[in-house]
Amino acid sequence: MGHHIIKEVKQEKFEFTGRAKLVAIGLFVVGTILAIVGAMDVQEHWDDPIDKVETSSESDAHAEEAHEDHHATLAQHDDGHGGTHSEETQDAHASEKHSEVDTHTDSHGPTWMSRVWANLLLNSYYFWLFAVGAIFFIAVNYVANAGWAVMLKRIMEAQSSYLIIGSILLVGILWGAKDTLYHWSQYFNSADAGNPGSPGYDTILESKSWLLNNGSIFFFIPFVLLVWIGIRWKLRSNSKAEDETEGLSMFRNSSRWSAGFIFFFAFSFSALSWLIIMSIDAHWYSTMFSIYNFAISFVTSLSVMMLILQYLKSKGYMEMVSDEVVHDLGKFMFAFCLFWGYIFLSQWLLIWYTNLPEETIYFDARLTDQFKPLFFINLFMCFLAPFLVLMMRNAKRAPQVLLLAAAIILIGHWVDMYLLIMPGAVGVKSDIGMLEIGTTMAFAGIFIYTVLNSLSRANMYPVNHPYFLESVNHDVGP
């Protein structure tokens, strides 16, 4: 069958309507009511009887292991001196440490509050990464002289362009939630911190520190944050002014920037993985870490950018976006599934092979509890779901399968983000109701307003640029 040749696009311009306003708003309201009853409800049961009773019983069995401890150290002593302590002295000592064991699990322990903190984190990052993995695409398509995603690209930069919103949110909750989702910021508020005779003094935490501080929170996390928006800023006027002025100077300027934020990109979102996810679970590391996170971003984001496509061509924008183009989007979604996949085998495997206290206690957190059934939830719709569903050819161009698989990859790695998340900060006391709910809710209508909104202030196909016509009469073969 031949392919048409289209040598000239009407353009088109997106109305963001009164009507789609309203379901983005509704959307934020309705969360926000849902998850504020959801954070009372948690703080009126955080602590039910069940709770209480494992809580104390492991208290006690603590208190226990430590005044047998005390006996036998007692025991020791006499033996060297020949000298006797009375039962009153012994019977205070292990009260005294009965007592800190206490306050220890009080003063560090979660508390409802956290889980609350938490669900703030999960949303801000998750929603977050889409954003971040729509300007790394835009960047690569620049640097790699790409064609065939021209006809996406207003829809990228309209994804992007939740990156400030969503760098502004997701900075003034970690700001908020330094003191009680991190342990490593705990403990650096501490008197044991730096002081090697302390009984608290932990070595793991100290070799960090270069790392996990308070400068790295407030001034290095918004440091790198507003060098990417300042980099998207620039590639979205670039853009804009193309539309005005034809010629190569904006391309040019643009592939220039792109090079430069993906060499700054590969080192800073590394950092930000590690500060603000994995150091939750600050005794724990993986070499794999950024690059798990980072697939969890660009699989998502290509997932979003096929629903806002979707959504565009149902309203009866971008019919000039053929199936070839949809096509090769679907084999993007159905790639970094497959790469999704094979990190985190390999990060698995590795952890497995070497057998590590220190790091299988990682994966020992999520197969027990309740977090078991999510784990392998979470296996089968970030991988297995979406590869059956995307492995066809014709399942690439049907519209309601990839509306399928593109929502299956997007709650399937909402799973995958509560894992990373949840064990470290709430621990057992963590569970999805009303609160997860409402809170995705809410910050999925910050961002369908932020990207709508975005779409309607510029048209929606960059007509002059270099490659247009191309990703337009882009064919896949048959």
Second form
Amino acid sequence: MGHHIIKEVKQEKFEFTGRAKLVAIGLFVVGTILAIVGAMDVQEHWDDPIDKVETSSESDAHAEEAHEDHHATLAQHDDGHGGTHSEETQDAHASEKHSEVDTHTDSHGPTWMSRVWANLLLNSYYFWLFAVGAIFFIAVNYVANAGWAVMLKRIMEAQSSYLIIGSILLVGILWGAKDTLYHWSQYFNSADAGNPGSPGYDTILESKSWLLNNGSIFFFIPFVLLVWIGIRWKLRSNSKAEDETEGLSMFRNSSRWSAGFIFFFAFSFSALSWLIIMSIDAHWYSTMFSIYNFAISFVTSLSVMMLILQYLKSKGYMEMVSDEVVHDLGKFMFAFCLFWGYIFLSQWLLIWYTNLPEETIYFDARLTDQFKPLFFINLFMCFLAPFLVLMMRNAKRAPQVLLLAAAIILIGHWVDMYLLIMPGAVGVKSDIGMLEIGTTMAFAGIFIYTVLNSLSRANMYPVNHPYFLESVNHDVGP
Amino acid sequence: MYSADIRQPLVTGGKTYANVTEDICRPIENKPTKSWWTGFIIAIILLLVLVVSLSWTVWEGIGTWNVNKSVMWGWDITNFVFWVGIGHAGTLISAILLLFRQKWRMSINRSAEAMTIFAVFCAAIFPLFHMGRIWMMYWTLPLPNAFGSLWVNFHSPLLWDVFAISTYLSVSLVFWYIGLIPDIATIRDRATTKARKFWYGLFAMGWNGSAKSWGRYEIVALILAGISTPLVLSVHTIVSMDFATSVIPGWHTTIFPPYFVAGAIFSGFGMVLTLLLIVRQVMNYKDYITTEHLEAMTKVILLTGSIVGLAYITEFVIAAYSGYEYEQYAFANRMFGPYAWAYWTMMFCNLVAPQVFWSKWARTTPWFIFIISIIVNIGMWFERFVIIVTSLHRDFLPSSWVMYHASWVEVGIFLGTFGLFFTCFFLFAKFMPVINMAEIKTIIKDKE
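Got the form predicted on its own; any chance of the form predicted together with its partner chain too?
Every chain and every other molecule in the complex is listed next, the one we just looked at coming first.
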């Protein structure tokens, strides 16, 4: 193109200012207070009858029906125990409706604590996905020998630094929430488990005990996370060491670790998504589920990357990152919005078309009551809106438009996660209020603090990366 | 565009622009070599097998195949999916790699696109002849009832297939042909015989090489790449829905669309490697299709093979998890039933064998890659066989359980499609430049 080739780049270092710290800590504190107040409010009003019972009893009846359908479907599999099973369902419903103080009869229905735990799980998982997507993207760039994104590498690394604290939070919340959120966990703790004569015996859950058990939650998940954290640590320390050393040794080493990571990640991430999210609706299954979670992870982490990049640029850092690189990151966001749409459609269409009750029940629950509008908001915000916003070339070069698109995507996928978790974990009593917003703010505070802190711990540009100058001089051509 | 020092050159041997033209026009302008004739004759013989088998099918009827009431799809649909899958690499290489600006695609895209088109021809044979009355094949199209058919069923994924594949074929054909025009013009300009001047002149469509023509050419290529990219996904997505929209255990699973797409890319790259390793050897194009190219392609094989393996394992684990005994039985039957040998062949060829490409030696040793590429082809054929036959031969009704073995006619048609495929490919290699001269010239000084 006849451009002047840039050979030297002035190194920068991000300064995590007191003001930025204050914002992050403020978000955390305000969010926590909001969440606590919200939770107390939820507790207080938990036993109130749902508004809709008075205003539109029809839709509630429909939900109730759907819920019973679900159990009826399961009962069909439950040869010989079907009748007694549905009785148990009625009991559960009764307790859900009246929710007496008696915690014994309550153990099967959601309590106000379900909503609290479900929120914690949602946000701990969602923010953790940003870090997971970032480390995956680092690895992909190594393996693909990609040059264009090298200047963004420190952003990705900083984003992936949340993996450690995020994993600790996630595992802690999982351990705490296990008996409240996971129907299967309650079941296996009950006297019905392993007792075919008992009225609540659930053949389907019994057949899943090899995966849904304490071992998976207490050992398997932490094991996987430790491996990821280890590889992430290796990549990060190689990257930092590369700043001090010439030559390709760090690059080669990181490439090898990246290839290994991607391979291990593909299998382990699948298992984690089943265990952590899919098992909330323990009777339901879909082979696409893990890919669906991966799609969420990747597109949201690209959007977060874009937000961080634009933030840094607005503060006068990363001036060397040209519009070409920004444009390419925008293309990735666009492409993976489409990817999510593709995965959503594939799963949805096949389940809709086949119309098997044990599968459609999942979407039935998400298309009734308060979840119905969210379902369409989800589709709009995760696919249609970013698709239209990001389609034009100039949109992918305009910071404001990119910020808008990233915000739409991130809020959209929050709703997406909400729909994956809430109908199964909380049911008709779930809502979006102070509790939800506060929890999200608190997690955002932790995330921002961790990421910016990590960003300030290393140089902004990995100048000794062999493809660094390619990124600096990146040019797509006409 | 700036390239890092550690990038390898895309074309080795210090080729000049003149060398590129000479090297790539040589097979077209010279008499065919002995090895070309040998290969071509073998291909023609196989093509005759196709003609005989198909004629017999039409003459006697579908009863000459061993498909039956339970296994109503056998080798035919296996072969159909196999060939459609192979057709995927061409568009992936020309479209998606173009969007990703992967310059290494430039020495392989031409033959990969040609392969795509021939593979789709082969694929189309199977569903059309399976309908029994090939002369009614236009009934697959939504034509008014006055033409004799009933209005087609838009609810059926089989009809979606008709649209998906015909769109794919036409876009691929246009893409391929437009890419050929500047090269055809080069041959026209060098032509020494009248016939060559006429025919290449005709197909060059008056290409004059002006800056304006080139500008338009590049824009068209980008637009076509944009159009083809969703097609790469859509075709095999729709093909997977032929199975996944059913309620058959082992077929109805939500992961099918992306898993089929990954499998198609995997098998397509398998076939690209098989063909290009031959081309590279026979036509002596080692400076254009370098070990760097082989390495890149084997990495794609490793990646997509692992994705396919992940899908196998996901399906299996979720079947075990589902608590749905029919689904569980379908998988147990695949693994330990009468077709277990096919299942384990598939597992070995698709999941285990490509893992050798973790080793740099394996990625850069042509004869070894060739062997693995054949294994990949075999494995992907078996994958479709396993999916189709093992799910059908033992259905919900044990009284209709049967075994299925192909008849000689079915085997003949399958072997015959290789004849068609290679006949087309040999003719292509003789009359068209197998490497895109114009594009290669833009990168002979570039690095990967």
